[in-house]
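In structure tokens, one chain follows: the form predicted in complex with its partner chain.
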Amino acid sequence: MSDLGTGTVIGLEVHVRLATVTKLFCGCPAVFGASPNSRVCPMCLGLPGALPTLNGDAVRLAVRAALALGYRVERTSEFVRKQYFYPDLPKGYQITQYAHPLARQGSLRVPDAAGGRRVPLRRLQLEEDAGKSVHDQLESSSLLDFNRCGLPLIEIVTEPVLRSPSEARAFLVRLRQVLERYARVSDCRMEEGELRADANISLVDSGGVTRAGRVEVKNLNSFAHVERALAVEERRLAARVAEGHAPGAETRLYDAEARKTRALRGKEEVLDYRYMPEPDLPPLRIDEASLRAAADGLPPAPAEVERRLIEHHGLSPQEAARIANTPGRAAYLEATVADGGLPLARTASGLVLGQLAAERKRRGLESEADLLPPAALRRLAQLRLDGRLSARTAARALELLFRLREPSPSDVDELVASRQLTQVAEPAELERWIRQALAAHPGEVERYRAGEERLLGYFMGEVMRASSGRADPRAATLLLRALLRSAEG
């Protein structure tokens, strides 16, 4: 008991559903919110003399997902039974994958502090889901519902070394990202059931022994709620290790409300599934068409992504992960700056997260490439670089340009010259904006006088309102600055 040094241990067991028409093993559609048992048919339903057939694209998304995280796919795999008796399983088993997984070894990498780790992954499984049970309607009964019966699922589970509760969240939001928006295997909406996880934690002291657990927590609908778990659940295994206990495996419920996790009761009967091969489906082969197929425009990997767009492209890690959030506006990003040197990617990068970001959410558009070719930005960009256009007057421009029909760089240009958008900083023409603004004010100018600086500011508004925001604003400062001391005197 005199190692008290601990470090925690977490495992996750993640099931993804697969953006697919129809189920797994049968044509009935694969739809969220149609009434009760309207999407079944004798194979959802464990009709007797029903068989399984399999559905090529929900092979070639879950190879898709195994390629996007690094797995190995394997030539052959093969479906099993897993059995048990429960009403949501309709035919006594489910048909998963057990000793010959469709993948192995694979790795997300997850940011953090030093820059990323590395999280490796066990296996990737394909299976079916099972129904769903209801049992708040009735007294003495619950009710089943037999659609989300035999969706595809993937299931990934990664070894146990996260080591807190908001790297688990951490590896959950990178997972999603890579899932759906990179690979886009599945949409990946939590309250609709479309990822779900399962954590189980440990504490370890120094030497990597096991001083508690391992306990799986479940119901975890957010993840939000995994982190906040976890962390509960944490704080409950160092308590009980520090009053001298060793607390063993267990598995345990979250309450969301009451932000406690509570132990399940434990089942009656020992769990033995007896696993057997699924005899209705032969060996499952992956050969290299499929294999193309399903890596067919896969983007690299986040991570790999935001390590380029900070070491090559010069962002900050903030900004490089805002960039690398969906592969489209990073390709786009890199397609604009090319290798135009750091300073314009760190331009092209404000305007891609700062104006093109908000005029594609508020047309709903799924990336910004579609607003404006990476050719005008990069022209747009380069202006705003050289100082000919003010951040004003860029930002005017892109407005008019969103309205054009993919403008090329020269319509960048002649949209600049044509409603005169280029920084002015021509002295004549400063001073016939300053004046205009000073004799507009001249209260405002005999306070300036009296001393009250700070009105500057203001009048640098009104030239910047008077030139309509072309003039050079250190420049027009400048000049400001010694119009005001020479009429002083």
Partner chain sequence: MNPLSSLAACQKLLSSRADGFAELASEALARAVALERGEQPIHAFLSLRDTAPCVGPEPSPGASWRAGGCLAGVPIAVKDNICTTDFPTTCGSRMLQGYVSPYSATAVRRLEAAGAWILGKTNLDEFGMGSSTEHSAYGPTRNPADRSRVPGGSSGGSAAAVAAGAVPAALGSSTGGSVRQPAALCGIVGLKPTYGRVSRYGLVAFASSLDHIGVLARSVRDAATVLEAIAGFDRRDATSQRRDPPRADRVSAAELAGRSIGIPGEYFGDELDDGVRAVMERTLGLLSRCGARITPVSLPSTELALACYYVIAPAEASSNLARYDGVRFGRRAPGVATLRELYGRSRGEGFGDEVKRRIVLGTHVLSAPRYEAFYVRALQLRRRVGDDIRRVLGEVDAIFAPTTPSPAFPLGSRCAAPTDMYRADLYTVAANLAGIPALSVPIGDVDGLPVGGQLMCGAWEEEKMCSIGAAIERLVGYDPPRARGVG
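For comparison with the form predicted in complex with its partner chain, please write out the form predicted on its own.
Shown next is a single chain and nothing more.
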């Protein structure tokens, strides 16, 4: 869009369901998939006389999420009533926070090609969810399911600083990683509505003056939909500006099948919601003990883990991101390599991300540490680094180690010796395997000597097969070349 002299500005409002047993203001089970309207009570349905009782576990998880995202947790916050009418909001208002939220001024570092960019977060507030309207079961009517009413949410509001649909997607991927795998406050299952986003997009000129928007695209419940919807809206707004129009604020919905947005209504402003203090809930006060309890066991942020893996252990940004995907995997690798140096870390990382990760997933285990203790992996990685194991024999060693219960470094050495997995560089043994391979393929030998040097790789494959992967590749290649040049070869 540079030809229009415009840039894209995106802000997100992300709703995340907290992993509590019961709802935010009542004792109804916080479950997904129950029969419609089977998990409701007078409070969920907004019946007269029903009074809210705040769920302490929801508060703890919300504070934990705020700390994981670098927010300043307010010692006193207040609940308000946000007034609006939807058929699936039986009270006619939502209990939420606004002017005095639970937390302010957080940030989240999002990976990019330059190493990462800090996205400032405006506020985090605690609120209840609305119900669900179902439009596709009856031809001329909609159905209402109030089971979702009152489920505990946090709303995370970014500053409008995201610069592209792809960056908005990257932000949400990182946010889910922090909240699900690091802070463990939500399962973030987007298909169940546990993480969904409203995206606000505008086009601005080089001076920051808005040329189109602010358009809000509501209820995006997958990373792909966020990116596609914003890209669609970016193109639509750019086309309108090019035609000489200045589209104003509105709310739109994304049609995933048609891959286009459609107008829903004009954009509400703060005054439209007629916020008023919630008279049935006192101010929420967070003391020092509550902060400590919420922070208990909270690991470093994934961006910090990735930085450490790159700077202290020599991993590439791509390797570091995959290792830091869960805090358990990162801790496992660091326990494995300790102060073993950069080559050992890179070797161990390859084993973790390859065979160990695949086996952990196949068995449905929580961590790679459940397969192989760090000390045993360190010994195996050292043998691979020293050249005593090839990629093939190291893989075979891992297969055998997976069958043992908590193998030790000495178990690794014993297994490698007993199964004769050590790489062989002894010339006489290598020559035996090489001559065996050459004798089996005389035609290819003649073609190689006639100039088809690319057949060297073919012969090396035959040598590795003959040696069951034990031949030292470097020594075997040198000897193979010599024998192929020899008239006696």
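Positions refer to the first chain, counted from 1. Rigid core (definition): largest C-alpha set, two forms, superposition within 1.5 Å. Owing to the predicted nature of the structure, the values given are computational and were not obtained by experimental measurement.
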Answer yes if the CA of L415 moves 2 Å or more between the two forms after aligning the rigid core, and no otherwise. yes
My question is whether F32 is one of the residues whose C-alpha shifts by 2 Å or more between the two forms, given a fit on the rigid core. no
Just checking, between the two forms and with the core aligned, does P87 shift 2 Å or more at the CA? yes
